[in-house]
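We begin with a single chain expressed as structure tokens, specifically the form predicted on its own.
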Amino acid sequence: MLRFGFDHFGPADVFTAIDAPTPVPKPGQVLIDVLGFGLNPYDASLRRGEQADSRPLKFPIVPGTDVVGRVAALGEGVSDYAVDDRVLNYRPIGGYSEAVTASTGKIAKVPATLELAAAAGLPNIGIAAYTVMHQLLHLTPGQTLAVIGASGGVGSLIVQLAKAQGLFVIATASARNVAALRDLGADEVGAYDETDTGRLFADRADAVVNAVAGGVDHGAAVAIVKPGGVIVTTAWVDVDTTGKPTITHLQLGANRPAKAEDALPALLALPQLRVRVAKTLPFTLAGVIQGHELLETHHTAGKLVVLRH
């Protein structure tokens, strides 16, 4: 079978094709016939060097958290899953390649409703919003929430929980992306690049979720939360709290992820669940390297994902 992945270090075209036997099921676990894969920021560092002192790993590496593919055979004590069922997969690595196995706890079925290049495009970002209103947030129905950087991949999902939560939503974008946000049911939507949303939506939330790629909200989030409030960062950024030294911060990244067990069904369970893709790609190692190209480019908000044809 085909894999993707690089030996060494470096820029986009450091990928190769790797030829792989296809792996067999272990008990508990299924074969996923892979038809497509999402490609993460992380996946990017990965392949920079970035996480080589803090996560080594043995050349060559084979980046990959989320995968859409169909069962194509069980292993031994397997019997919540069928041959063909399509399923979505949260890994750890190895996501791009024609064939993985996977334990039953880390996948689940996608139902005919969800296009297979949104599917390909949410264990990552749907464990991440999850982890964030389940684990971080307790908030309950009526209250506010607001979200900055609403139209990317994780803020999207959390604007979906939280209206499924009965939670009053503020969402914060740039202008070409407010009319996304109010059909995704916004009560409420600023545009950062035509007015101050720290300044219009003041003391106005309970908690507030920046999502913007690399944390920098320019003091929105302070502004927006309520004295005795939380935010939580989904990037590593600081937080000056100094005005209002009654906030408590939260980083995504400090806490355990949920389980894909628990999160990926709620997750696929909410009624028209959008996942916005901005482009897909070939199946091959051309599109692979474009997609990591584009990784380290300010494309159009949403997934990148590959597909099998």
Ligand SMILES: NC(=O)c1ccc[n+]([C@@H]2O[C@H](COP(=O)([O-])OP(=O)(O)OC[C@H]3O[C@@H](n4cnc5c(N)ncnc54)[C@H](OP(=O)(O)O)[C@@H]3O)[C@@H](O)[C@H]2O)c1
The other form holds:
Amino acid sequence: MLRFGFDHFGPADVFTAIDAPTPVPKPGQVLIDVLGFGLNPYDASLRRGEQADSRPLKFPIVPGTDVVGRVAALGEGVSDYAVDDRVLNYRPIGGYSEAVTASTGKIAKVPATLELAAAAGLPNIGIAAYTVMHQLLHLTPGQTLAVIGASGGVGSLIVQLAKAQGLFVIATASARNVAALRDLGADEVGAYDETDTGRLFADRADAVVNAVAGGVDHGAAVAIVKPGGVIVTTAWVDVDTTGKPTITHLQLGANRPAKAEDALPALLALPQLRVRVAKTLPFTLAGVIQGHELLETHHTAGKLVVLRH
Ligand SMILES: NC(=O)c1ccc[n+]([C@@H]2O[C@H](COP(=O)([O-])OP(=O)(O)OC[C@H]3O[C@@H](n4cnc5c(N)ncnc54)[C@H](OP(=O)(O)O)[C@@H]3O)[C@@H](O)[C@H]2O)c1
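Complement to the form predicted on its own: the form predicted together with this ligand:
After this comes the whole thing, all chains and molecules, with the earlier chain placed first.
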């Protein structure tokens, strides 16, 4: 079977096609015939060698945390899945493959209403959004959450999870995405490129999530959070809280991610779950390289997904 990986660190074109034996599912696992996989900034960071010290891996390295596919075989003891079920899988690595094995705790059935590309883009950003809402924040219905970068992959899922929890949601993004944020269910929306959203929503939120890629929010999070409130950043950034010393800053990456078996079913149960897909690419070496070149631009609106058909 075909996999896409690299045997040294480098730019996007460091990828090669690798021929590998099809894995055999162990007890409690299924074999998944991969129909598509999502590309994430973390994959590009692995490829550039930035994770080499914190996570030493043997070459060839095959990235890929997000997979959607069809169950092709069952390992011993698996009874809650059947051959041909469409599933998604959140995995530590190795998703850029024609076939993978996965424990049943790391997979979930894909509802018929969810398109393949959306399913392929969901696991990584979904686990991040779920971790923020269920492990870092402990808000109760009626409280106010502000989401900065609400049009992005993580931000748009946080808006949906927050509305499902009965929160009042303030959302900010660029003006071209204001209608999309209303459509997601945000109660109040601000365009950061037309107005000073920090001033517009000053001291309104019990908690603020800054889900802007790279974390730059121009001070909006501190302005919007109430004194004594919480700011969560999904990127590794510092927050200057000297203007409001009673606020707490939590970093997503400093916390253990939520378990896939908790997060994936909760995400898939969201009414009208929406995952924004920026571009689908072919399941070829050229497709993977082009996807990684696009990852480097940081300017795609939504997920990059490789689809097999
Ligand atoms: N630790 C983890 O486990 C984990 C997992 C996943 C992601 N992350 C991190 O989370 C961050 C978000 O990832 P993502 O994939 O959701 O990014 P994304 O899809 O690129 O979304 C970011 C959004 O931020 C908006 N934005 C940019 N500048 C803004 C500003 N000043 N005010 C308000 N909105 C602004 C953009 O919207 P417009 O186009 O409307 O400007 C964009 O849609 C990244 O830093 C990523 O590395 C962490």
